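For reference, the chain that follows is the form predicted on its own, supplied as structure tokens.
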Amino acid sequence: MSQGEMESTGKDLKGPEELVIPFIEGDGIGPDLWRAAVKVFDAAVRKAYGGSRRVLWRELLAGEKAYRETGQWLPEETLTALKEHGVGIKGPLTTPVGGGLRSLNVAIRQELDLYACIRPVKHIPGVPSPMRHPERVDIVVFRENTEDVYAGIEWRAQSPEALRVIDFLNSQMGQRIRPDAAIGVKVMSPYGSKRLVRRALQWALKHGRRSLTLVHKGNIMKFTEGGFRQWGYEVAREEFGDRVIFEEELIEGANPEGKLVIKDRIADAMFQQVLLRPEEYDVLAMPNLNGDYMSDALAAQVGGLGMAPGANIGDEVAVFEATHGTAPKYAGKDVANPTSLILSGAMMFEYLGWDEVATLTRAALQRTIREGIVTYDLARQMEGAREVRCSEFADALIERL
């Protein structure tokens, strides 16, 4: 399976020869990345379909540009347009400091109910890595996107709200919490956990993966993280029972034909596993915070966040995004690596059913890197590399389509 392969489980978006796709260019290095990426996308569409299909790109506002032009960090018109089109792609967005939204990325996911963050991680030959065998990494992370501590339910230390919650917990629930503590609530439900695991199971079975691992900290947080593990097993058993087998049922040395193996691992142990034995894991499903850590740690094994694509998918809308930050000190300098955004675009075209575009884009990217043509972040780690600017990297990809 190619990196980022993704089926569309949302709306049927294949129809017209001209397809309108919204984009948010992003903050910091976002405009540089978008200018490079959109050239590659348009060239790949032309190469794949010879003019019979094309994309009409519709800009939406979010982040610093939105705030400058509208006074809002995330205008309602942007969310409405994403709902209308059912798909979009975005660059990195800043997090407002000292006010405004807690996180623009989290806000988009929660407002559009994009409950599955999907991060495929696979090494591209030639990309420098701290690992001795990065080629063994071929793992897809399914991260629950709307619950856990990212729900943002918390109160400042010594605030009236925190004091009320502490008083309730101490007087009514038998706890002993210091009165000067900040308070946060970790929210995890059967509904949120099951739909994430269900989507991961559907995807793993469709693409012939060998195993799905539930990753959790249920040994300590028994009713939240432990609940995720329990609910995940329930979905596998009740809805996919004839197509899966559980790890404890395996006979040593046996590889059940056509069965997806279901297993679970404690989160901290899993970090060790993906370093020492990544080839033993295919699809990982996990709660929000652990998924955030794990997907970034895996990306580091294959060259960093600049090489990692991502998608946030719900039942009605899908938003594809660069997975790294805004890197403001490089903004406007045309030096950033656009690979994350380009690979996320390849995922998006697969989601839309335009598989030929995704295949051409990935192949051109691999050829370019194999020839040692890379941006600054990779060139400084590669002997004999030809360092190019962000825009020049896009041109090199287009030449190799």
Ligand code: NAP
Second form
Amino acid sequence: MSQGEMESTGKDLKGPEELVIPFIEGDGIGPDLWRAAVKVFDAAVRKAYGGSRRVLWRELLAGEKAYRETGQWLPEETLTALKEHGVGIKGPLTTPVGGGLRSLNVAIRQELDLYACIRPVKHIPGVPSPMRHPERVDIVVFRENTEDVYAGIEWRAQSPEALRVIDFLNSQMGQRIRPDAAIGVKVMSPYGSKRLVRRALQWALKHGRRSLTLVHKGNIMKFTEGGFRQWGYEVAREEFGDRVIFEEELIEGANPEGKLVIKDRIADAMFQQVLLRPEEYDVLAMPNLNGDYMSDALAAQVGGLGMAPGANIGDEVAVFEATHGTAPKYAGKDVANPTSLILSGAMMFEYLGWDEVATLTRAALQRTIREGIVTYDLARQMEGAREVRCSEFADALIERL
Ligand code: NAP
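Cool, the form predicted on its own is there; where's the form predicted in complex with the named molecule?
Following is the full complex, with the preceding chain placed first.
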């Protein structure tokens, strides 16, 4: 998915032969993964352009390293630099326990208004999977990233704020909420929902995908999740009407004009569908919380979080990231699987218009895994695999570029 295809920033990221890309190496296994991934990226750029293009990596601080060096978990300079460059790649960050920030990742998404979390889920042949036919999974999740109960508007049980909200709801809105309850607020707007669905539609059309499914829980949460469904259909009808067809308009399931089919599914049923009939689904557009669950559940279907790439994208900035956490017990041991970060980098190079780097990287990754050269997490599930360290996996991949 290239920058143009994503209809993103007007900044010219593509122009110069030398491109500055900021990175945050991350905590825990982050530094091991970054060291492995960056040598793959540099080798793939060299292979693709023979020295005529080069990346200058610029380190930005966040997480434990930032706290050690600056006393801040997320220095302002890091956010400014990401805005300035319009792009960045990051490893996992520890969520400071008891710190002022709810989560560094959520803070980055909110500060930079990265409203679309994009998670492509596709099986790489040879990767162990709990599915009988993992090759049938080829689904891209577009998850809304800024609203929903996930936005963190909530008050502790029996706090003055919770008591005040409960009093208002009970006395003026006819509710009967227990006074000792904690309170969270679920906010979903046409603005937030429509821009996410618009982005998913643009991407699906550009890539010739077959369908886009609005996934929601609107049967129960009628005005929030139901609103997401309604607003999603409105964007499709009003802005893409000549290029889409609605599921109920299909005659005996046939789509003669090859248009993008728009459908919707209730979230709980959708979790069954992706297990039982994944081949019927293509691009999913979802609100924040259910999108979070769905992204990880789908990743498990194709081999787990260590394999799943991701991006958080707004209109001005895009941040690509490994989708797993810091796996602290493996920190510094050079054993973790760098695939998620490497594939996130491939997405980033596509976004920047350096498609050749992405194509070469993915092909080499597939070759490496097909030959059974894998890190511990896959090796323990595969017969006859050659288990290698994180850095050795990167070297094997580079040899196969
Ligand atoms: P986690 O770090 O994702 O690790 C859980 C388990 O997943 C690991 O013990 C390991 O399983 C496996 N795993 C994860 N990444 C792997 C990789 N690259 N290679 C091989 N195996 C991998 O989840 P967590 O322990 O719940 O979270 C730890 C910290 O990360 C927390 O502070 C959390 O807040 C943070 N976090 C950050 C992000 C982010 O930055 N985007 C996302 C999620 C969590 P085995 O032990 O079975 O080998």
